[in-house]
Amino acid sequence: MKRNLIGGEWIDGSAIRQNINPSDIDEVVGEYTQADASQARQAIDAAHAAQRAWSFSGIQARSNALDFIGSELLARQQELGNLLSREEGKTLAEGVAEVARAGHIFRFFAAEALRIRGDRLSSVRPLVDIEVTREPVGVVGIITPWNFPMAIPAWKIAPALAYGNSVVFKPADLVPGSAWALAEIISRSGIPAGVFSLLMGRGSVVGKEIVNSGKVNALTFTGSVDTGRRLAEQAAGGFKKLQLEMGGKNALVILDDADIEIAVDCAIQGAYYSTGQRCTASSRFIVQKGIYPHFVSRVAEALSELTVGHALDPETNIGPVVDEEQMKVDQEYVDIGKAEGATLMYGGEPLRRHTRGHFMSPALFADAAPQMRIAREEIFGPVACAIPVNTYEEALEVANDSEFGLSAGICTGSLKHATHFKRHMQCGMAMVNVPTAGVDYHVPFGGTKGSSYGAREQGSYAAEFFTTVKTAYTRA
């Protein structure tokens, strides 16, 4: 059984949770302890006590620790990618790539720790100098989702530590294995006891303590819109610094002048890989009518050529849905799409494989309308719909008609339309002839409207959330 890391010690919890493989529900990946409220408070107290010394430990010590973590992740990417794929359901290739990405993120912030920037300015008053510096926020609570169990924790934990904060980390219940493996590496990196704690446990118990504690200075969360709203309401009373990454209903616009093969590849990669379980997934194909019939038929054909199966099978293109509950949601939306009058062009059925798992054929709806639920609500599964439009202007209007604004893409050969789209699409990340899902780790990540709240994640822009600015005046 794997234990929680609290104040530098591995500690038993109040209960045990089995980690089940969604590719084979008869396989238990491992058993992981569950923290209770008192242990959450213990971890927060340890983080609070350790943070100040860590912030003054020196940038080289922080850089060395992060480089150690990143280097070990890269060295063990095959092993840890296998674990990730077994517990989350990504294909093995995707699991290995995610661990590698986590490793690169830690190494990126190992370098960032050595170049924390400030400014020295002249005052409007004679003989006075001004220094603007960045200091750590303090104790950072980190709550992460199940769909990227290595990458998302990495892009939150690494900058938090790089800038001198201490961390209390609560991973999603469905993916404790990746979280524990990452925590075990961090525990050997030279980081002092208490600076980093792992709390596996229920959000209603552990998450509640993190959100409500007066000793937690900042909270960064990735997950559902409903949970994000609740956390925002709870955190507001404590004046916590808040960063929320939530949902998406991302549009991929296909214009008549698009290269059809590029458009189909963007659709398949963006909407269906990782079983569509990405907040950046393309779930709305907004297609100009001249290319619409060809595009829809080609996407359906491409889907028929994909293999759905066990995540560790090298022939698999799409792994299982993460669990039974998400599978039910996906199937409900297939039924909703049919009832709304959209045409199911391909897929949507539960599948049987040689192991008992949550397998589903990727679903494509055609002839959807913008007001349909399948075109407005985040499904978080391998389900996408195609919406026909007449003009680029109509496509842009439909794409922007959403409560979300995370990622959006356009496939076109027109520089004019691509440039206009990048400026006028209401989103945090705009893609031209590349999938909406799939982003680099050294540049900002985040959205607009209901998708994100607070400062951007990743890259040098992470400093905006994980530091606070101090202005100092000195008279010589």
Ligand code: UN1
Second form
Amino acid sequence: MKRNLIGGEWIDGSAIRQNINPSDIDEVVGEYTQADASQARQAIDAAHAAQRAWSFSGIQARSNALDFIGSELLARQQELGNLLSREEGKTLAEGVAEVARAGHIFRFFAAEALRIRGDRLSSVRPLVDIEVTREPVGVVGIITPWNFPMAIPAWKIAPALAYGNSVVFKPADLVPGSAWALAEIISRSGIPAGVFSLLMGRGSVVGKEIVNSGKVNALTFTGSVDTGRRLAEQAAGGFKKLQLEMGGKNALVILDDADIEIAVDCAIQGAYYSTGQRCTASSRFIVQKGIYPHFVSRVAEALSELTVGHALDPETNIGPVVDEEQMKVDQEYVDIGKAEGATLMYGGEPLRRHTRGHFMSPALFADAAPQMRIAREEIFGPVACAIPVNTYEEALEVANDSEFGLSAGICTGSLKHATHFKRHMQCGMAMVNVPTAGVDYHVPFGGTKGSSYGAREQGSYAAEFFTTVKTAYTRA
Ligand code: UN1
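With the form predicted on its own in hand, show me what the form predicted in complex with the ligand looks like.
Whole complex next, starting from this chain.
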């Protein structure tokens, strides 16, 4: 049984949770302890006690620790990618790539720790100088989702540590394996006891302590809109700094002048890879009428060529849905789409394979209308719909008619439309002839409207959330 890391010690919790493989529900990937409320408080106290010394430990020590973690992740990407795929269900290639991405993120922030910048200005008062410097926020609570068990923890933990914060990390219940493996590496990186704690356990127990604690200064969360809203309400009372990454209903616009190969590739990769379980997934194809019939039939054809199966099978292109509950949601949306009058062009069926897993064929609806629920609500599964439109202007209007604004894409050969789209699409990430999902690790990540709240994640922009600014005046 794997334990929690609290104040530098590996500690048993009050319950055990089995980690089940969604490709084969008869396989238990491992057993993981569950922290109780008093252990969560213990981790927060330890983080609080250790933070100041850590923030004055010097940038070389912090950089070295992050470099150690990143290098080990890269060296063990096959092994840890295998574990990730077994617990989450994305294909082995995707699992390995995700661990490598996490490794690169730690190495990126190992370098960022060395170049924490400030400003020096003259005061409006003669002989007074002003320095603007960045300081750590303090104790950061990190709550992460199941769909990127390594990469999302990495892009929150690495900058938190790089800028001198201490961390209390609560991973998603469904994926403790990757979180534990990451914590184990961090525990050997030279970071002092208490600076980083792992708290596997229930949101209603551990999450609640983190959100309500007066000793946690900032909270970063990726997950559902409902949970994000609840966390925001609770955290605001304690004046915590907040960063929330939530849902998406990302549009991929395809214009008549698009390269059809690129458009189909963006659609398949963006909507269906990682089993569609990405907040950046394209789930609305908004397609101009001239190319619409060809696009829809080509996507359906490409879907029929994909292999759905066990995540570790090298033939597999699409792994299982993460669990039974998500499978129910995906199936419900397939029924909703049919009932709303969209045409199911391909898939949407539960599939049997030689292991008992949550397999379903990727679903494509055609002739969807912008008001349909399948065109408005986040599904978080391998289900996408195509909406026909007459013009670019109509496509943009439909694309912007959403409560979300995370990622959005356009496939076109027109510089004029691509440029207009980048300016007028209400989103945090705009993609031209590239998929809406699968972003780089060294540039800002986040959205507008209901998708995100607070400062951007990743790249050098992560400093906005993980530091606070001090303005110092000196008369010489
Ligand atoms: C990606 O598309 O590369 O939860 C990353 C998610 C996002 C991460 C997507 N926060 O799906």
